[in-house]
Amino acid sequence: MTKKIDPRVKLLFVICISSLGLAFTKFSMLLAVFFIGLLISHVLKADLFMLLKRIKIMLYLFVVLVVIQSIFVRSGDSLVNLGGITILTSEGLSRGFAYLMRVLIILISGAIIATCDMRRLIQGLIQMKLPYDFAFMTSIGVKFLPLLMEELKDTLTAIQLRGIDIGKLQLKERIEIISYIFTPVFVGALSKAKKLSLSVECRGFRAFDNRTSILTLKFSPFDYLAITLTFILTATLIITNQYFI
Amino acid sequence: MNEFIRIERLFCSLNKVQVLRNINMTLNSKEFVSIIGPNGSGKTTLGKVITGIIKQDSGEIFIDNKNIKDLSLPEIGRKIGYLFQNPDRQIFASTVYEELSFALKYKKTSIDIIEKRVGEILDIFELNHLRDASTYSLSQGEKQRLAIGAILLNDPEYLILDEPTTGLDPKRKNELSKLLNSLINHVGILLISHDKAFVLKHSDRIIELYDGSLKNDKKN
Ligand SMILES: Nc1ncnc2c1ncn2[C@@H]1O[C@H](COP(=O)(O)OP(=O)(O)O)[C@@H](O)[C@H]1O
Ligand SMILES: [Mg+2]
C-alpha cells in the first residue's frame, strides 16, 4: 500500500507539516505536529532508525542550544545557576525544545519523502508542471550522489594513508584537510557533469518542450482520501493553534 | 628475507558477496610478488584489506608482526604505500608540487628538505616541467607517476600498486620498470596486475587468485 500512496501525496502531507513546524511557536501545538508526522511516517515504513541515528547526535546540539538560549535570552526563571551566571531558564528551556521538535519534523518530513520511489516522485513534479529538464537534474543528483559519497571517503582514505592522522591535526590544520577532500570531488563531478550534458545532447535531449512518459501517475480514491484528511488535519490544528491554546 | 606481511585464514565479503576465501600467505620484505588473475577474482579487495581500507569478517593479517587490528591508517600508511587502481583517487592537490609536498607538509618537516626532497623526485619522475601544473589536467600516465612519487615521499618500506601498467605506453612502462629495478633493493612490492609480460619480467615469486582464492603460489 505504502508504494501505491501517490508521491504527490506525500509531498502534500510534508509541505502541510513542515510549514506547521514552522508556523507554530507553542510547544504543545509543535508536539502535535510532530507525533502526526511520526504515526504517519511509521504508516509508510520511512526508515526510522536512520532518524533515530541523528536524533543521537542532535541532542548535544540541543544541549548547546538550550544553554545559548538561556544566556541570551534574559528572560523566563532562572533554573541552573553557575558562578553567579544563569546558564539554564524555563525561557531557553522551552526555546530549545521547541527548536528540537522543528528539526525533528523536518527529519521526518525526509524519511518520509525518502519512501517515494524516485522515478515516481519525479514524474509527480513533472506532473505538476515542474519543467522536466529539472525534473531531470534532480533524478541524476539523486543518483549520483551515493556514488559522490563514495569519492569522499575514498578521498579521505588516501589522505590518511599518506601518514596524516587528522585526529591529532590542529584545527586549522583540520580545515585545511577539509577543502583538499572535497576539492577533487567537486572537480570530478564537474567533469562527469560536463560529459554527460554532452552525451545527453547528443540524443536530443530538450530538443522538445514536451516528453512523453511511459509512466503517469493517476490519483486513486485512497489518494484523495488521503488528501482530504490531510487538509481537514491541517485545518484543525491551525484553528486549534488560533483559538484554543 | 624477513616476513613483512602474514595473511592467516582471511574471509572478506563485499556487500554480502564472498569475494575473498581462506587466503593464506605471507609477503617479505625486499621481495617482489605479483598477484595476477582475472578481472573480479579479488585482486583490488585483497591489496584493500592489506592497507586496512576494507575489514576483513575473519581471519588476520600482520605487517611487522603486529595486527592491523591495532593500527590506524596513518600507522600503515607509512609502512606500506598503496596506488590504487584509479590515482584519480590518492590525487588530492591542486598542483603537482602541493601533492608531492602534501605529507612532508603535516608532518612539520622544515621548507629546505621538502624543497630537496620533492625536487629530487621530480626529477626521477621527469615532472619538472609540470611542477606548478594543475594536477587534474595531467596525462594518465603523469597521474600515475605522481601518485607514486607522493608514495615514495612517505619512505614507506613496502609498495602495493594495484596495475600500475595501465594506461601506459610502452616507453612509460619501461620507466615504470627502471623505477621498479632501482626500489627492489630498498623496498618489497606487491604488484597487482594482469600484465603478463610484465610480471614475468619482474616478480620473484608470482601468486594466482582465482575465484577469491589461492590459485597458485610459485618462483619465477
Ligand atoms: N563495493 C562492492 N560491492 C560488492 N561487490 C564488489 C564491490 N567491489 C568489488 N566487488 C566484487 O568483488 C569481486 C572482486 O573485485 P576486485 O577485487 O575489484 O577484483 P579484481 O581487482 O581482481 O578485478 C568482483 O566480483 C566485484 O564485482
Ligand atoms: Mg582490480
Second form
Amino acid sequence: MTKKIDPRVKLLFVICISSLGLAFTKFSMLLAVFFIGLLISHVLKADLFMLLKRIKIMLYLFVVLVVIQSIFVRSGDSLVNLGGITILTSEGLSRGFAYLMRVLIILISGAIIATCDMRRLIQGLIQMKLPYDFAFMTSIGVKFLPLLMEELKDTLTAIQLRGIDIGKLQLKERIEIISYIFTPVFVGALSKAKKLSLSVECRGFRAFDNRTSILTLKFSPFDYLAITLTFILTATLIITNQYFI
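Right, and the form predicted on its own of this protein, after the form predicted together with its partner chain?
This part shows the chain on its own.
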C-alpha cells in the first residue's frame, strides 16, 4: 500500500504534521500531533527503529534544555533547588517537553518522506509546478543526509578503533576530537558532491529547457480519501486547539 500512495499525498502529510507541530504551543496538542504522525509513519511502513535510536539521542538534549530553561526562565513552580539555585521548574519542564515533541514530529516527517521513491517524488514535485532543478535538488538533499550520517559513523568508528573513548575525555579534549571528526566528514561530503556534479553534467543535465518524462502520477480514489481525511483532521486539531483546550 505504501508504494500505491502518491508522493504528493505524503508531502501533504508532512506539511500538515510539521506545520501543526511548529504552530501549537500546548503540550497536549503537540502530543496528539506526535501520535498521529507516529500512526501515519507506521501505516506507511517507515523505519521506526531508526527513529527510536534518534529519540534515545534526543533524550540527553531534552534533559539539558529543561535544566537551562529552568535556570533562566523564572516563571513556574520550583521543583528542584540546589544551593538556593532553582534547577528545575514546572515551566522549564513544560517547555522542554514541548521542544522534544516538536523535534520528534520533525523526525517523523523525515521518516515519512524517506518512504517515497525518489523518482516518483521528483515527478510529484514537477507536477506540483515546481521547476525540475528545484525538484532534483530536493531529492538529492534527501539522499545526501544519510550519506553524511554514514560518514560520521565511519569517522567515530575509526576513532574508537584507535582506543579513544570520547565519553571519558575532558571538555577541551572533546572539542579537539570533534574538530577531528567533522573535518573528514565535510571533506568526504564535498568530494561526493563534486563527483555527483560531474556525473550530472556528463549526463546532460539541463541540456534542454523542457524535460519530458515517461512517468505520470495520478491520484487514486484512496489518495483522494487520504487528502480529505488529512484536511478534516488538520481542521479539527486547529479548532480544538483554539476553542476547546
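Whichever C-alpha set is largest while still superposing within 1.5 Å between the two forms counts as the rigid core. Positions refer to the first chain, counted from 1. What you see is a predicted model; the values in this text were computed from it and never measured.
In the core-superposed comparison between the two forms, Ala189 has its Cα shifted by at least 2 Å. Relative to the superposed rigid core, the position of the CA of Leu198 differs between the two forms by 2 Å or more.
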